[in-house]
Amino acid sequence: MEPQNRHRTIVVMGVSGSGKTTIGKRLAALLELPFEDADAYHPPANIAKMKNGTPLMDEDRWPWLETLNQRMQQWEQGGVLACSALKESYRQLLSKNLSIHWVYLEGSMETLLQRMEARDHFMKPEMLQSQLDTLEPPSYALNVSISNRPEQMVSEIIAKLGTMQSDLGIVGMGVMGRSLAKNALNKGFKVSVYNRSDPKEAHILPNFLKEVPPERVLGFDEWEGFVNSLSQPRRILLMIPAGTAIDAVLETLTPLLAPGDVVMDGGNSHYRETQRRMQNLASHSIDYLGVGVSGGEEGALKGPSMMAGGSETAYKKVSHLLEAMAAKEPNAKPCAALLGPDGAGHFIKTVHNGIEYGEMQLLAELYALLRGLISYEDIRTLFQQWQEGEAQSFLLGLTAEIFSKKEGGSYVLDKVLDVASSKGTGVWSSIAALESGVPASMMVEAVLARHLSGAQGTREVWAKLRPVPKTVKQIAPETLLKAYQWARLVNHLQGLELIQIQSQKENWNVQLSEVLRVWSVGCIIQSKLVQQLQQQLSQHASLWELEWVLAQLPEGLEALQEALQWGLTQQTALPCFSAAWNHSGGLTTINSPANLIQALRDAFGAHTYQRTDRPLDQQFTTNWKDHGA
């Protein structure tokens, strides 16, 4: 949304060396207004005097000031003038028939002299004292210190004068915030950015502002100016760590906001926290959205996948921003959408990350199977071949690239410590699966595998006792590919089932086909498999009974079994491949051993059980220690 046009005439004044022209040009560019430098209107006689070091008298300045006044009156929507305007009488003449915003650039004599000596201008440094003697600082002007950076000065001027409103405010100039800000700028939006100025982060904002064109971005390290620089309703995207940092920022921001403003949390927050914050801000009539953002640094810059949760009213206020910034499907539809109310967006992003954990663990297990048999170059070639077919995915392609990276003749991968870190979303998705009764075993096993990787000391002890693997015939690459693809399918279906069950519990009415569409481009788990599942679910509601899935089951399960058998002979731990087999094997078992578990529960705790020979709405209990007939 473009800021409203209004007549804005601004005069940036100060003595020579204060930076009037630099600040005026930046200001005019940001406000999309014409710029004039008053020095360009001096008659030749005035310029000659100043070159000779002769101060101008009032009678020299009157015609010049009248010309400037007439020029400003010709501006249709206002403009920016850089002019010394040292005396009140000069400012009165400049203001004739005009409403002017005055900006006074003030600085020390030492700074001003340094600047004058460093430039090539007809105004000589020795004339600075005469200007300071003439100066009558206006009490009504906005005073801006020239000790600050030009971009900071301009941001301060715009915020305090209220002459420009940005379309979007982004808090947090870390990797993702910085990339999203550049993305919005590239899409033509005006952006205000905020980053705290403590010593550890003082360099972040200045460095970012150097990387972007100054015409459409404002930078702040104080909250009031940041908020005032935004058009109403204000749209603010928080790109800061989840947890207490979000609450601290909201506590500061909320009193500065107005009813109808929208705050978006673009981090990986827990969906329950998002629900709580949404309720808190609703009491102030402020809208809140939980927006899951996936795609990493490159995706944030070029087009991420964006999973929003909240009210339709709130989403309509920001949809033009998010959908413009998001990745686009081949049919140009944006990979950003409102997927459900309150915490739905952040929950779906959490499950997305759980699936991502499973995808990465499967690739790690393939690596574990292959690294002792073929070279890294051969692994890369094999993965590149798979990438050209049905297995295509962002993560598979990235893995192939990793096997290409060398440093000093050695593979960088061999220098990476074999301890995998993790953040909250993998654990949260696993907990949600356990709480909801969804057997999403692959994301759970992927999280546990990362935890196990941290047991370095124990691994070193146990590895010495490891038996020597038997030499067996190598598995065929096409069999390994089928096993990999089937395991991936199980991983995705488990995650989608978790979203489906949680949606039913929360009354979110999430459409899985729309979730998959948003995941189809831009996010970390984007793949051909996601696109295929989206096509299937757009026509069917059931997950595990899709004909497309059932058709792959026999070959997929057989290949998975062969891969596991091969892995066992190599004594290679395959937790996610095993989880895929256990889930698939469990679903293919008509008579599961769970009847014994239920009998045991009844035997020690009288938990009752259902019978196969009686109606299922009846419960029974048995004295299992009485062995009589």
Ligand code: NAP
Contents of the next structure:
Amino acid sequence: MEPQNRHRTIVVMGVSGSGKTTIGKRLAALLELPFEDADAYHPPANIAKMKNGTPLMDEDRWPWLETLNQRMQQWEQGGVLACSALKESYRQLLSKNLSIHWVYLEGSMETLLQRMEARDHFMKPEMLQSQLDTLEPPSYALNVSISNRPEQMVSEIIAKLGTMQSDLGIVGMGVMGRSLAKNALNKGFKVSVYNRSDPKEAHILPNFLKEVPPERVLGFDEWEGFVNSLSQPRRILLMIPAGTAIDAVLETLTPLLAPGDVVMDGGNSHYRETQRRMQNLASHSIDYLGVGVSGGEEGALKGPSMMAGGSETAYKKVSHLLEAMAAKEPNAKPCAALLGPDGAGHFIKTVHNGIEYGEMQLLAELYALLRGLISYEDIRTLFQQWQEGEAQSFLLGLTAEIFSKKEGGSYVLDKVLDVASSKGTGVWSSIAALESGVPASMMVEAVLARHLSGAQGTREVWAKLRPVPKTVKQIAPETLLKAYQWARLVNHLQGLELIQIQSQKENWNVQLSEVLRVWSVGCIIQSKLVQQLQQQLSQHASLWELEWVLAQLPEGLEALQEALQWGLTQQTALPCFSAAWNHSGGLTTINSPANLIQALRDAFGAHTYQRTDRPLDQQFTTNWKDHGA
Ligand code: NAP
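I've shown you the form predicted on its own. Could you give me the structure of the form predicted together with this ligand?
Time for the whole complex; same chain goes first.
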């Protein structure tokens, strides 16, 4: 997009040392306008006088100001002039036949002297004082304090003049916000960024602005300038922690926005909170999208996977941005999409993370099985071999890398504390599974395994009482791979079922094959398995009865059984592999033992039960202790 309102003539004015040239040049570069320094147009007579230290009189300045005015009139699309323009009469001459935007760089004597000292620019305080005495500050100019950093001053000028309008505003210059802003800039968009002005974090915004091309980015630590710098409808992406921070930011931001603007929450928010915020903003006619973003720091920079939830109207306003920034499938289709209304995007991101928990736990369990038998180098080689085939995944590749990382001759992994915490999405996806009655046991077990890792003290006590493991025949690597692949398949099917059931409950009409497509590249759980599942699901509806899944069942289950037996004999805890087996084992059992559960519930609480020899809409109760009949 071309900058708007390019036909602008801007004069940056102020006394010596206020930074007119620095600010003027930067402003001109950002606005793609020519820059001129007024001092370069003094006639030789003036230059000679200045060299001799003779002060210039008004009569000396008229021809110079006349030249400057004519020069500015020649600018075809406007330009930026740095000129002291201290007196009103000078400014009137400069403005002849022109409509000038005056920017006055304002600062106290003390600040001006400090700045000059910092730049090794000597000026006698008396001379500066005489300039300040001569100065007639214009009431019509945009006053900008010189106490801020130059890049912030320029952002403020542009926002207040409304000269450059950004395509996207990003709030939060943390790990993700910074990378997404760079990503958008790399795709050619103009971006405004906001980071709060916490004194402890004061370096964040200037540091970021130093890292990016200045022509297309504006940085703010105040809301009004940030909001005014955005083209309308405004498109704002929040990349801040989920929870109260989002509500606090929305409370400040909402009154500054206009109907039709779009706010996106790109953080890991709970979908119920997204639903609430969406309704609240709808009452102000502001669109709200919950956008799950996955890919970590690198993905956010190079192309993340983006799972949007909200209205089609809102998505259409931002689709060009999200889809340009997102990872691309091999056929160049972007891994960003509107996956459903209201909280669907954030719910799908939550389940994505639940699956991610399961995937990571399976890798940790493989490590637990292998580390006593083979070296880290061999584990890496084994995983790299697997990575060449069907088991390829972003996480497996990353795991192989970890087994190579050394520090001072020893493995860094051995120095990492063996306690993993869990919060947010892992717990939320498990709660959703329990509430919806979906047996997504692997994400739950993965969360619980992390909780258990925290019991360090008890682990030390109990480990001493552990029986000596029996020596067993080693499992063949192919069997272990089959077990791993089957467990991963169960993990993914569990997560997908959770999305399916939630979608039915909420009337979201989520298409699982589209979810898998968005997950196929860019996100943390991207893998060959996700791509295969996507192909399968675009043709079939039923998850657990897909021919492709059923064909793998006998061998997968047998391998899983062998891996578990091996693990048990070695006394290796395998919660996620076990959960995969339990789920598969449960589904391969025609007569489940749940009849005993029903009988017990009826026996102690008269909860009634259904009978296999009677219609299922009838309930029965029995006196289980009366054995007379
Ligand atoms: P981060 O590095 O901790 O950055 C958080 C940003 O939010 C910082 O700029 C911080 O400002 C700002 N912030 C914190 N509290 C705020 C408040 N009350 N008001 C205004 N701004 C506030 O976090 P991140 O990793 O970028 O994550 C951002 C969101 O993306 C989170 O919801 C996270 O769960 C999600 N996410 C992260 C990843 C990842 O790999 N990191 C991946 C996907 C999604 P200060 O600098 O002033 O503290």
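Residue numbers count along the first chain shown, from 1. Here, rigid core means the biggest group of C-alpha atoms that superpose within 1.5 Å across both forms. These numbers were taken from a predicted model, which means no experiment stands behind them.
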Yes/no, residue 42 Cα shift of 2 Å or more between these two forms with rigid core fixed: yes
Per-residue C-alpha change between these two forms, residue 53, threshold 2 Å, rigid core fit: yes
Flag for residue 425, CA shift 2 Å or larger between these two forms after aligning core: no
Shift in Å of the C-alpha at residue 74 between these two forms after core superposition: 4.1
After superposing on the core, C-alpha shift for residue 65 between these two forms in angstrom: 3.8
